[in-house]
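The data below hold one chain only, encoded as structure tokens and taken in the form predicted alone.
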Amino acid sequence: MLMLDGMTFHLETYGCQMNVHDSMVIEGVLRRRGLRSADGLGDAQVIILNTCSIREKAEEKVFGRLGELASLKERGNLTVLGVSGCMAQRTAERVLERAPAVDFVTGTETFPTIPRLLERILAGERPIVDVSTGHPLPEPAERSLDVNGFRAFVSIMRGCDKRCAFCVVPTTRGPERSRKPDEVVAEVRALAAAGVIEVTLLGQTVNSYRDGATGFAELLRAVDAVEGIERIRFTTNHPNDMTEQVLDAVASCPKVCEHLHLPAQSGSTRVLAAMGRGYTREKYLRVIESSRAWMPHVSLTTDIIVGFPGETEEEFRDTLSLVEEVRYDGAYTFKYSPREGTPAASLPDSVPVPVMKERLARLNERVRALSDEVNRGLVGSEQGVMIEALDVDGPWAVRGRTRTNKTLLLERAPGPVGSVHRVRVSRTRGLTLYGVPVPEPVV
């Protein structure tokens, strides 16, 4: 067998935090046999990029990068080039067509192999291709935490259900399929004794969690009983699994932040039936006022998609009056991006690209406006601010988090990376916070 051992890698990550999660059980398991970070990507033996596919220019992204990265092969510098993750699963053989310089391609389950098929590919086997399905979900341990090391994320469940008209998900991860609720507490209290003080629960629709009799109102509950875990954060949501008990479990666990993302994607009830996202207008707006009545100073935040097949001018009002009627602290917009395989890759009536760009630029201009409203109404408030980082540029060089996921900014350091501050709010920039410690109180 030959050894990996010494081996230099650089690993880079497209898209969403599941990726994030992905990558870090990528380095783990690269780590444990025995390879190390490279100080930089030409000195990086293995390259790896786990990838994303919900949009064509996320996967044209990763086509130009392999591109660039195939010149470092020519040069010698490189050793093994490899593909992992979503656009990896779904277009495996484009691939390899379109980046012939690419020795491997796995997919979102087969990842923790990698080591075994760098062995196979130093021994003169390439290119490999292995994107089955079916395998069970990787050990715990075998991950990397963050850069400051008390933050994790926790991956709780896999795939998705919702077959919405526009998703690739199903097709790139499958079928839903929740963890036993003991082996996921069980990671959180290791996490807890390795010094992680914050842990994202992750799930394609994380609140549709379900194990037997527990669901993921009981789980939320469960993690927060874990001893040293001081935040719980949690994504990403479907509205139709928003229900009273996980809004229950959300307010009165103390651990758990009060910040819901929930995709809307649409404010018209024709185009969301079309989307086949299973909800109304109507229901979405119960849902956030149910949201508000059991925590008022919630932070809401959501996905927009413009321009889907069909989409008239009236029902694009109708996403503005809901953002208008919403408030949203902060939205992931993004223009239609038709997906091969996807039931809305075939529908008619597609909206011109002149019209979705210019609908998305009337969508951000609100967004952001409102979004500024929000935050000019915390001025004054005090916030809990966890410290994430001491060396950001400029006067302001100390990054923090509020529970409401809103970032701060402060100019000096009232303690140490991982800890937890009261901060009063002096000014708001676009979607940032400033602000000043909250004197202790003399005892």
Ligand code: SAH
Contents of the next structure:
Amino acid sequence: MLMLDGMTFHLETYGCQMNVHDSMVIEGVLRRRGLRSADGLGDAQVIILNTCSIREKAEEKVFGRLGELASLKERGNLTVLGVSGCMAQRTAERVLERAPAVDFVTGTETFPTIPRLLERILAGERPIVDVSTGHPLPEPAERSLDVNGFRAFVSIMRGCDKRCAFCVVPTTRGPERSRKPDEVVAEVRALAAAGVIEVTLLGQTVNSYRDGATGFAELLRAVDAVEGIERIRFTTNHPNDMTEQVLDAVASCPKVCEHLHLPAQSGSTRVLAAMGRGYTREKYLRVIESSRAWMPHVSLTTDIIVGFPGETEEEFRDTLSLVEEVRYDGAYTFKYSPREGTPAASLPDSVPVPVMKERLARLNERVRALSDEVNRGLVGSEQGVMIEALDVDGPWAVRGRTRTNKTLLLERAPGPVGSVHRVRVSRTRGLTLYGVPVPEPVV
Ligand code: SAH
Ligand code: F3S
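So that was the form predicted alone. Now I'd like the form predicted in complex with ligand SAH, please.
Below is the whole assembly, all chains and molecules, this chain first.
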């Protein structure tokens, strides 16, 4: 409709890669309806925050931001302020209560209808809440690509059925639903035709993907066959679904990168049981062993929570020893944050905040030292590197990424953004690798 034509929007994304993906879809529907990106915040007529609920801090950040934006609304250009995503889904009423400047709240399934909400608001209706569920999966009819246009996220499933005791995702994103494999492959083909060469398949537990006879292994093989795609990544995985079939597919599909993100959460079998993770420390370590048997140079990353209710010093040390044993390439570490409505929120024996902080610091110290060591072991090795940016500050101005998802800096670009080259790792600093292109063989 004409009313929306020419309006300017600004979109801010919080949280995980699924939210980044969803923001690209929102951007796509807005552009299709004639809206365009604002030059800056002050120029935006529509501002949307795509939000995250995973920890309390994530929600507090959004409330802080909404406070700032409310004053912008009083002073300037801003006509419509909207909130979408997990936090909207979880606590729409609280959002409106604490941030009365908000005009609409839309959930994790309804965001593709934002243009319709905008029309209603411009016609005088406000505030509008639509966090209804049970809709078809909100996948892109059209989407925006990232700045370079050669990488894209593809959502292959939504929701989660695992119900880990600490996690709000099953509430905010609903039950697990896999997309049709043909639809996924068609989307990847369309992306390839638009110039995309790297896709990341997304889901809360991608490796439990299933549609009839097609499991995640079969889907990987089908995506691997799409012409024009050079790299395939996927995240995140559940250790229990990392079957031999999936590992076989990851190892044998040439485009699928040898990197597994395998959230452990804890190294203590007692804590894992309390978390409802469905595996023991020993079972988790067997999955790691299997992964390395299929791919000796696989890069392994993880998520860890410290201070789950009742976690003792000894149980925390089990987590430290797990980290030592696996020797992760990297880990995302979190202090436990109680989430209303989750089973863990009513558990006794909460770990005092200073103890959590101290454990997190010790864990981070070990994680960093080990990734450092792992990376130093790569000096002298050759890596396939995709060029991502040519204008990083300083003499190492070219940034690339290895198949194992590590940042590698070069002094000079061996080719344009999006091209792939053999690079010899010359040194490392912290998590960053530095390298020199290996001369291409003359034919
Ligand atoms: N499948 C999801 C994982 C959930 S969120 C994904 O796509 O990444 C990512 C990580 O946040 C989890 O693996 C867990 O380590 C952490 N997390 C989830 N709930 C949490 C909580 N209540 N407190 C602290 N960390 C949490
Ligand atoms: Fe959350 Fe566990 Fe699912 S961490 S997203 S409930 S696998």
